[in-house]
Amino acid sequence: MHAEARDLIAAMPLPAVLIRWDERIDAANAEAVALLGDGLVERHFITVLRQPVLLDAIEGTLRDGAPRKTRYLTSNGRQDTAFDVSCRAVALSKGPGVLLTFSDVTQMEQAGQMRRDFVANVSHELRTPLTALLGFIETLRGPAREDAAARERFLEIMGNEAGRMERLVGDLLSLSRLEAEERVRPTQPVDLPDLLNSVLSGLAPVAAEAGVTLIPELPEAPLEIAGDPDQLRQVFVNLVENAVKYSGKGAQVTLRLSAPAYHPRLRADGVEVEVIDTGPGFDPLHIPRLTERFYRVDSHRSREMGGTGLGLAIVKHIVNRHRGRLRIESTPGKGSTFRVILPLRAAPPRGEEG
């Protein structure tokens, strides 16, 4: 093979492998060595290439010429993962050849798959409403038209149900409009402890009717941060009102405000607000996915609370947007302690948190 056609394949930005007419290897650039492993050239490609339908492919475009595509799957200890491989004949000084370009389409079918779930979560979520709304309807046309009583109690539960509803869709709402906005950092100066303290006065009531004591502890003097106040408030009244609904009658739910200090994983300085509450708590196991849509601990008792399953992702993508941390503890049996460090000035632009 001529020197000028190795440089070509050494340059390719995708993994690529050239496969002579005697069926060896004859080429092979850096990423297909690290994808395939050391010591490819000259071997035999089914040593290398060890999936059925990848050396069907190779065989067929070296009998016919023809362009085929296909798949290989392999993973890294981790995580699957995919490649689409392009298989196209060459023509080589002694015989026809076949080049070989993987390109990872790992994360587009992870999207995709993201998409199929979230359809499938929010057809669920609705489904169920849904159904009870359409039984009450044909009970309050049929058997209790005239039952005033069996009449109210079914209005009621119909109210709750498209109440759910329209927490749900408003929730969807503010999340496409968050996922819009999440490379931009809003700038609008926040003082923080006043908002802090609106969250909970205004949830003030509701801590009162669960029997949970609320307790804050902050600073009196101001204290501005920059972000989205409004943004900032359904952070805080998400996690205390989560905190007041989960921790039950005679739990105690802490609102502290650290003050500013240097925080490595923000690489500047910040403050930390947290959440505390001395509720049942759950196995830490739970803690990785506990911010993806839908995901929820006690998916019954979360239902019966009202809640969407929506309300912690929401909070992820509202502190990513502020270019903060979102950090949560739990023990059982010991409470939660869901931690919010914001940066006081821009921080570096940064992956999503999990």
Ligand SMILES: Nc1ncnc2c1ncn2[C@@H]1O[C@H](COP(=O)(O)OP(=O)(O)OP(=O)(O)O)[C@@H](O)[C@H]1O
Given for the second form:
Amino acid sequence: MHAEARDLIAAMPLPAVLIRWDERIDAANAEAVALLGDGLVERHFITVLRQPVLLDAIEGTLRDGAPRKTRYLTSNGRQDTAFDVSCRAVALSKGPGVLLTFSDVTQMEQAGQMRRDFVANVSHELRTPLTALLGFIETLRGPAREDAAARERFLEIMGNEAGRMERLVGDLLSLSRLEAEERVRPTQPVDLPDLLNSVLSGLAPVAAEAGVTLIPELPEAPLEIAGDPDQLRQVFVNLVENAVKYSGKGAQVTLRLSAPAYHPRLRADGVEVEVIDTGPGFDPLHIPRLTERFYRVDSHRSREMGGTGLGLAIVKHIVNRHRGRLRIESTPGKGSTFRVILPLRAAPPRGEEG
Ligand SMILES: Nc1ncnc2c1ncn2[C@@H]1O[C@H](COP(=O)(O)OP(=O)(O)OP(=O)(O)O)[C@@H](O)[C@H]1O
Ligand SMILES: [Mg+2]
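Go ahead and give the structure of the form predicted in complex with this ligand, now that the form predicted on its own is out.
Zooming out: every chain and molecule, the one shown earlier first.
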């Protein structure tokens, strides 16, 4: 083959393999070697590409010259990778050939799967309260028509269910807004001790009702960071509310703000806000998934409390938008700590960040 053709294959950004009329590999670029292994040239293609659908496609194109598209799947034990493979006929000097190019479609397929899962989850979350509402409407029209006491009771439940649907829709909207602006870093000055104090006083009635003691460990002096005050409030309301909700009677929830310090994880100066509870905690195996939408440790308990399962997903997005970090620790029987590390000042321009 011409050196020029070989150079062309080497210059292709995707894995590319050229197969000759005698069914041997004529050329392969570095990307193909990375995918299929060393020593490809002059081997019979069947010994390299062992997947039947791909072999059929290559043979077909060698025979009739028509282009074909097919799939190639690999796995390194931890992760599966899916390729779309294109087979195109090429006229070589001594006969027909086939050029294979591999494009990695794993991420596209994963994104599609995530979208389908998300829609399924949302539908499921909405259907539960909706089914309850429909059931009660039915009952109010029929059996409970003249029963004033039952009517009151059912209307209250219906109000709760409708409220849950409203919260769910509100949370979904705030998530999609957050996603849209995640790359825009907020820059308003926010006095953290002041904000955290007002979060605590806002939740004092909830804590009192739950029999939980709130313990502030906040500095007296103002401490300003660059951020979005409404969103930061949302973060700490969510975390303190969770701590109160899931810890239950007799528990203590501490809200602690540390002095500014250099944080290696941020590669910058930052502050740490900790929400520490003495509640039941959970198995640390849940931690990696806790910030996923709709993930709950105990879904029955969360739903009973009117939770949407979106709180921590929102927290995670807001913290990301502030270029901060969220760390979760929990010991079953002892309690949990949710730690938010926030940079003090606006970050250096993109590219210099880690
Ligand atoms: N402090 C905590 N102690 C024990 N479990 C917790 C704590 N915080 C969160 N969880 C668990 O994590 C799950 C996810 O929390 P998240 O805030 O995302 O959803 P939620 O509280 O169920 O709903 P929402 O916050 O939307 O009302 C909760 O359902 C709960 O099982
Ligand atoms: Mg919550």
